[in-house]
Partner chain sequence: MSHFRVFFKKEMVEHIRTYKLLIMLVVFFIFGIMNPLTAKLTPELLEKFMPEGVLISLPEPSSIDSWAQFYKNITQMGLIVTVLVFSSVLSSELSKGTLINLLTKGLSRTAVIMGKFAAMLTIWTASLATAFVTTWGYTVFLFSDDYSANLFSSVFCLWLFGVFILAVLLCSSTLAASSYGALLLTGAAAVCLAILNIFPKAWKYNPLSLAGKNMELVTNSIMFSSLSYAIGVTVAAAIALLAAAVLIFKRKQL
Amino acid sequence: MSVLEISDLRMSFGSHQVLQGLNMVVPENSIFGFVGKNGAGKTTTMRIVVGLLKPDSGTVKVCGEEVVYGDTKTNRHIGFLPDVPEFYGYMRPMEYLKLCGEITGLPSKKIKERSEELLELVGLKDVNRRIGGFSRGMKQRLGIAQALLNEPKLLICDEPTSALDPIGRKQILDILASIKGRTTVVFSTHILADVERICDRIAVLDQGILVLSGTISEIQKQYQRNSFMIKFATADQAAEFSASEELQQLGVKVVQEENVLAITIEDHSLRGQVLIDLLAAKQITPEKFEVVEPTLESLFAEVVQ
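Please supply the coordinates for the chain just given, on its own, in the form predicted on its own.
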């Protein structure tokens, strides 16, 4: 089942086309990485999904219901963490969640139970000071608790780790990973390492156009290159193998760094076995031989202009 469906979404600001026919489907209970450079159209898309912007054309459905600008009934299914969440600084965490629960119409008992559960989840259970004194990371964690208060089917996080230090980023990513299976997460970001760490599906947006989508494993398989890393006993041995006539005849690209060769076979009909056979013929036993999987960073550089 799809929690979020976006069809032919178009949006312009003046003469600038921000979204150019975006189509995207987010399956239930996935952690979905929505990736793109700053200005690619990620935040615009997220704001359309929650009914804060009216698109020029196209449709957005949340849990099968169409999103209507100005009539955001679909938001009962959504929890939203903006890139810079705002709070009443004079309140304490429990007070703030109580207020949010009352606004959404939750029963008092439910508000208390959910608030305690969520504050423990985000590591703020024993924090009783005013929110105005919180660090950026603490505010992001409280924002996640608030967004999950109403048990949404879809949690949208817009650049939740972009301004955090490494410890703060890890805390946010750990929280998002821990709720997998309980809700669907759309995680908008330009930080590729974060996506590789917790997402099972990704969509890459470039200048308002979806240029890559699928599970990470599917995409890696699709863009698989005949790339290998061979570690030799010495740098001289690596250089000798690199310069060998038999290797050059295979049509390869070779990069040497000390005693390690990074080899890409340009002929896609050939496989790594030819390198193994050549090593055996030369009676060379490498210290390491491995297939190099494409990284998300390399794929991003390949598909984004």
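Let me have the form predicted in complex with its partner chain next, following on from the form predicted on its own.
Here we give the lone chain, stripped of any partners or molecules.
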């Protein structure tokens, strides 16, 4: 079952069209990376999903129920972490979670249990001072705790890591990875390393539409290029192979770096086997022969112009 379904979502601010018919489906129990350049419409999409913005047209369904702007009932399934979560500076973490729990309508005993459990999860268990003195990273972690309080089916995080230092980033990613399987997580980011670290699915948003989506391995297979890396014994041998007529006839692009050749065969009907055959014919035993997987970085650069 899909937790979140977005169909033909359109939204514009003034004359600027932010979303131009966005379609997206998030299956259950995935960690879903929502990638795009700054200003691509990620925050807008998320705010529409939690009912804070009214789209011009299109529908959003959460767990099969349609989202209505304003007081939406679908929010009971959702935990939301805004890009910069703001709290009441005069409250302590436990008090804040109690307030959130009371709004959600949890019984007070449950609120207490759940709050303690969550503060432990986000590493704020022993921090019993007012939120006003918290660092960005601590606020972000408390933000995750408040978002998870109602045991949501779907956790939406808007750029949870972008404002943090490397340690803060790692803490947030570890927390998100640790709830995998219990909750579906959608998080937006422009940091691809974060996506590679924890996501199993990815969607790339560009100019208001989805330009790429699927599991990471699917996407990598789809964008597989005939790229290979061959390591030779010496640089001379590599240069000799690179210059050979037989290789040039295949129609290849070769980049040499010392004793390593990076070869891309432009003809898609040819496989890596031709290179191996060629090496065998020349009686060369390479030290290493590797099929090069496309990185997310290169993919991103390719789909987002």
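Each form is matched to the other, and the largest set of C-alpha atoms that superpose within 1.5 Å is called the rigid core. Residue numbers count along the first chain shown, from 1. This one's a predicted model, so the numbers in the text were calculated from it and none came from an experiment.
Quiz item: Honestly, after the rigid core fit, is Phe80 moving at least 2 Å at Cα between the two forms?
Solution: Superposed on the core, Phe80 moves its C-alpha less than 2 Å between the two forms.
Practice problem: Determine whether the C-alpha of Glu95 shifts by 2 Å or more between the two forms once the rigid core is superposed. | Solution: The answer is yes; the displacement is at least 2 Å.
Quiz item: Is Leu155 one of the residues whose C-alpha moves 2 Å or more between the two forms after the core fit?
Solution: No, Leu155 moves less than 2 Å.
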